[in-house]
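This document starts with one chain, in the form predicted on its own, laid out as structure tokens.
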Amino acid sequence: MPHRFSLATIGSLSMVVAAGAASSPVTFNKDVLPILQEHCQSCHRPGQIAPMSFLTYEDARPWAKAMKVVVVTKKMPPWFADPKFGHFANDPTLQQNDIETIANWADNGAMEGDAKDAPKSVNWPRGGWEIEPDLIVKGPETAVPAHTKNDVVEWSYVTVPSGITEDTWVTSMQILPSEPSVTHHICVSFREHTPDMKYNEHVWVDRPRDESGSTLPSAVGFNARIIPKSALSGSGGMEGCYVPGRVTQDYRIYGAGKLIKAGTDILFQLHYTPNGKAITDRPLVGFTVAKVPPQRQYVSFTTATPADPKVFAIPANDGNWESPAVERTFTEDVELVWMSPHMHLCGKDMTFRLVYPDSGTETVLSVPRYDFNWQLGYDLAKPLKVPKGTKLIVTAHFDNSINNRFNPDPNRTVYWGDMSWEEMMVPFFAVVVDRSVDPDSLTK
């Protein structure tokens, strides 16, 4: 005989089920692991930038309380874009219910739960890669000493052959140091081969420095790049970098690629920091390769304020110094897809604005709390159409005061320089255009 229930009975049962669901314990396998896979494991796994792995319960359990603290305070995952401006494809920000799930798990015994509840493991690339490279180029070996005076190792530049024998469209790129513990940054540029090219030769300048290790003001900007700009690409030279929080450039999300011509050489810009142990770094550069040429090309730009100490000098104890702005005018229609601020320990904020030909202005990226430890790139969720004649203006502020906990010495003037205790104001950005467009013609 079929059961008959009144509406009141059904309502009571619903309340019981809801109460049961609410009281069911939060477990790692069922509730926490899916969050970690989506938002955390790209960094928190062996060979990546994070100091601990979150691939398994055994990995994550000792960090449960710490995980709660950093997600509740929103220190993790690292993300610094002001949400009022722009939407970004790589935004890892946790939803509030995810934060509450991790906090509940940590507060209630950090239980493992049933293994059957665990999602399938993510098939992450091996060997420290974020991409599955089709082509790998070996970079130069660099011996990093255990110590130097003030632990200064000047930037060096080394050219290696790419080994590419036919024009090749690449769709992503990753720079992979073998010794990230001493790698401050590695950037690469593509160069047309010339008969006088010398491979695997380190080139650098021993700059005159004071006792603190800072470049003397009279020498600021002296051979600042060593390699003349004419030897670099018209877009500004740097095609990709390894820096904290940014190791991969992926053009596939925009259906675009970069053309590397046959016989191209790769110029490495290398910056290492001694850590007390003599070590040799052997970086690799990996590329994914397009099976057919993409319709659009991805063009990277590197810009910077003047290094002249007459205009770039951050006064001692100034907590909000504004640097000269960077301006670039687009001379063709483009689609803006990516931006990344670069400063050093005194960096405070950076803002990217577009001033359109009709005088309208739009803030496309605001990073109000810049963190040198996480030099993130920001991929626009949707390419932004930028008409010819639009001006990109980038402004930044620096905190050279005692209130900046990263500031090594608020009582000295800070000038432009390569070391972290010196300063830079370098906005990076990228656009996509039709593959037939000359990348050297896009800005002035």
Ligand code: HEC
The other form holds:
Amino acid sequence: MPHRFSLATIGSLSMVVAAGAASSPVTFNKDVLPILQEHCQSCHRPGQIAPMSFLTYEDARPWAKAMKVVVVTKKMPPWFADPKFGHFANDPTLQQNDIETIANWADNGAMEGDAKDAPKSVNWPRGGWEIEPDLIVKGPETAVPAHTKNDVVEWSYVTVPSGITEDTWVTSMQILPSEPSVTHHICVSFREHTPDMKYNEHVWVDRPRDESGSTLPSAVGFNARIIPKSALSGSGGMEGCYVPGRVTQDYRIYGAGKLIKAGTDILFQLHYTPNGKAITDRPLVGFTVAKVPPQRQYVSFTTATPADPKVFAIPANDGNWESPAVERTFTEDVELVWMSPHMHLCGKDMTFRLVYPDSGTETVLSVPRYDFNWQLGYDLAKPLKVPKGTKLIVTAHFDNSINNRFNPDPNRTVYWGDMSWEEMMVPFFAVVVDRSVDPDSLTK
Ligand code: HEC
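Now that the form predicted on its own has been shown, please provide the structure of the form predicted together with the ligand.
Once more the chain from above appears, this time first in line as the rest of the complex follows.
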């Protein structure tokens, strides 16, 4: 279990550093590069979200001292799950000896070392991909203006043909915007094709707003009018999203897949934020494809608290408002594999708990310090068997006080809404079941 950062840790760290320096010198090639490859380069390479690359010594050397600071304070690699609950396959947290190696290297001249000690460079996918897609679907173009009133660009929905002509089991999915700097989020749903389908047309969710850009209370609510019913059935319709800090979902970890039927259309839910420069985004969706249909299917769920302003209203200056909980009861045996909290700038914490039918409750994920910029997904290291009748209860708190440095204005009541200065309480999760099971029958 990773240690929490404390003064005691720093004390012992400098002793280790001194002892290490006396024996064999820590070098980039021998000691540091393997750590960077395993824990940092997924983001710290060209085309990914981190602003600087750590592929080579020349790239990494200027950041030696900063690296030490961020690994000792556990700011990097980013991870927000409370280590007391659950083990996660994608937990990038460094072991204490790796932290000490980086600190030691930074404190002792950040030397390059011998090239023959370096591990082979990692063959990272090109073109911004985290997966090596077998199949790429082109998304719709959206022109994002340089500015709008209050910088609101309402959500829109656009359908495109998938181009998939035979039933296809996909095993991972990544959404890749061409312009991440304006992309707030993109979610996709699979829809059965209907003859009246109009492709590449934006359907805008226009909401009446007040002068400050907040949705008028009478217009608060989910976009049910706009989202076609077929996209809302069963699991909630969202198959995957691009959000800050999360772009890929990998079903391969669990030997599972998702079936995309021949002729399926793909519905995009798009939200952009102007950044001062007019720009056109054109996202791609990449999939890896199973050679043999997997025995198990991966089913994604989108849940939410009621958006009703009578029950979802975060009082001004309230630093710890608890929203109504989200509850789902499993009506079949399932295996829980993934969870991801979604809130906006006032989001403070979220906890996922299972209440078993006979007795006992278990916390399966706790994110005590939610950060809008890091909306990570948490892949359970081992699928968790959840018997029929178990209830999933998700609770969350919001910080609408001045102590929340992301809070745009603590002096107003915050209601549910599509913009980051409005709020949401949307727990996502996913389960794995046999592929013969109807995914629409798993919860109530
Ligand atoms: C999931 C993606 C991701 C991973 C993994 C990751 N980083 Fe970062 N890192 C970022 C992003 C994005 C930024 C810039 C924004 C920020 O500072 O939060 C950043 C910033 C940094 C900075 C600059 C901090 C500053 O204060 O200016 C350092 C140093 C750093 N990372 C080191 C590391 C090291 C070392 C690792 C591996 C042990 C690592 N990062 C892993 C995404 C990542």
